[in-house]
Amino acid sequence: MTSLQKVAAETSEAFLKSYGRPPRWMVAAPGRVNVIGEHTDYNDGFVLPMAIEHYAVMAADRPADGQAVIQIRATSGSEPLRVDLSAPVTPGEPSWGNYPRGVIAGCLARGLNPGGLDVLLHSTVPIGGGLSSSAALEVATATLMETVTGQTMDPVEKALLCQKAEHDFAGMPCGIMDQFISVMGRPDHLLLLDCRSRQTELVPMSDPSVSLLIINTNVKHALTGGGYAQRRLQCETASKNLDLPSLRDATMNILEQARGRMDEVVFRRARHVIGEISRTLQAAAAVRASDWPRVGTLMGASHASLRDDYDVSCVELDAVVDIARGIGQAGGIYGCRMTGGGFGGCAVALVKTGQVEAVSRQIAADYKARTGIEATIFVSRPAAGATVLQA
């Protein structure tokens, strides 16, 4: 039984317990890990994420009372969400409900009106680890709306609807990567996404000898003084200094020539982004060629740049990457880097499949010894995007 079938069976059973009858519809959408391409999305660059084998699953049936209300209960025990379809859908409490609320509002505006539903949400995507539990929830909601109404959206339109929900209802100005990979992920493929043109390309990663290990540091440092917004602004300042629409259009040469005209911090931010866009394209080519040592080298360079030029790493992430470097290729690790926005969350390592268990044990022990914190470690192969499990 695949991990998705297992989660589907658990969700079906939980729905029966919660509502006293089996579900009629069931859908799933995955979380994601970004293999390389960090802080490039809002600079019109490239990203290379993959869907992970952790999902938000939604099971649903018509309500017994026939009311035009969507009720969403969660197996996590969060406060249930009620959306009255006879009134305008607006943000409110519980705050987690703003992700599905925004998607429901977007679907209604497009003429996808599902009518009343009893829904149960069961998510295995870790929350707060930077693996995009919010996008998984949004995409699962949109997929359920499609399944119930029998109307399907264009995948790009669906991803953008989910992104808009996060902006307008949850107040999070996220890029497009998370929703795109949750909608469009395919088993045994990474997704190369051009954040400017929104064009996507599936990059095969079917070699079973490698897997991705995701190491959750279990720390989350606040983005002090709006660190994310500050970096976006620094990147915009750099592109203005270079007289270019965005850092996507810059080269290292152009940047070096303009060094004297810009603040040193702004220069370093731009150097990371320009380098990272190039590394992402090189990594996609290396994955296509199954050149795992090359992919690992690029991942290591990405981490160093995020740590030194972009200043978004932290002691715990650096510890994981340092431990992984110490284990090295001989011990089963090709490369490791922080993934996600930074300041905590997860690192991702490219690992020889046969050595996953030994590597996981060593990282866990060494990380605990260095930091006093228990890491959460799991392995994933590239997984399926949004899936209809029962219709």
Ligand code: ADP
The other form holds:
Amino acid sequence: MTSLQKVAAETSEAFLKSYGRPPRWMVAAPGRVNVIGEHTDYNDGFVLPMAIEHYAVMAADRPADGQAVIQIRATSGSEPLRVDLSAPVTPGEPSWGNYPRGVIAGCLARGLNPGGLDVLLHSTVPIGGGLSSSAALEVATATLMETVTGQTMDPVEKALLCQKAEHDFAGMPCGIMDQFISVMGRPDHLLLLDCRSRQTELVPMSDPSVSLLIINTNVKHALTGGGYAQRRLQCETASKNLDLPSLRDATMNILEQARGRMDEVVFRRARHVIGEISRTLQAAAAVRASDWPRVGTLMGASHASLRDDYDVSCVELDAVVDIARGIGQAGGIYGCRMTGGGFGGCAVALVKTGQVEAVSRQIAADYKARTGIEATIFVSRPAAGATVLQA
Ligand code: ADP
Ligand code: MG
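Output the structure of the form predicted together with this ligand; the preceding block shows the form predicted alone.
Next comes the full complex, this chain leading.
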């Protein structure tokens, strides 16, 4: 049984237990991990994420009372959500409901009105773990709206609708990566996404001998001084200084020539972004060529740049990457880097599938010895994007 079939069966059973009858519709949408391309999205650059084998699944049926209310119960134990379709849909309590509320509001505005529904949400994407349980929840909701109404949206329109829900209803000004990959992911493929043009390209990664290992450091450092906003501002300052619309338009040569008239910190921030955009394109080419040592080297360079030039790593992420470097290719690891915004969260490693267990055990033990913290580690091959399991 695949992990998707397994979570689908669990959801179906949970629906039956909760509502006393089997579901009529069932959909799934995955979380994601970004393989390379960090802090490039708001610089009009490239990212290279993949969907992971962890999903938000929604099962649904018409309510017995025939009311125009969407009720969502969650196996996470969150307070149930009620969305009354006879009134305007607005943000409110419970706050987790703002993700589905925003998507439902967006769908209604586009003429997708599903009518009343009894819904059960079951998600195996760790919540708040940097693997985008939020986008999985949004995209599952949008896919359910499509399935019930029989009306489908263009994938780009659907992803943008979900992103808008996160902006307007959840108050999180996220980029486009999470929703795009959760909609468009495909088994055995990464997704190369141009954050400027929004063009996408599926990059085949069908070699079963390699997998991605996701290592959650289980730390999240509180940021003083608004680390993320500050870096966005520094990137803007750099592109203004270079007289370019964004750092996407810069090259290392252009940057080097401007070094003398640029603040040293701003220079380093720009050097990371320009290098990372280039590394992301090179990594996509190396994946296409199944050149795993090359992909691993680029991941290592990405981490060094995030640590030294962008200053968004932390002791725990550096420890994981250092342990992985020690294990090396001979031990089954091609490369490893922090993934996500930084200051904690997850690292991602490209590993030999046959050595996953030994590698996971060693990283867990060494990380515990160095930091005193238990890491959470799991493996994934590139998974499917939004899927209709039962129509
Ligand atoms: P991430 O997307 O990295 O997991 P976020 O903070 O962006 O972290 O999103 C997590 C939020 O999404 C949760 O606080 C909750 O509001 C909502 N959420 C995601 N999955 C679920 C779920 N299965 N049940 C309830 N709420 C969920
Ligand atoms: Mg999120």
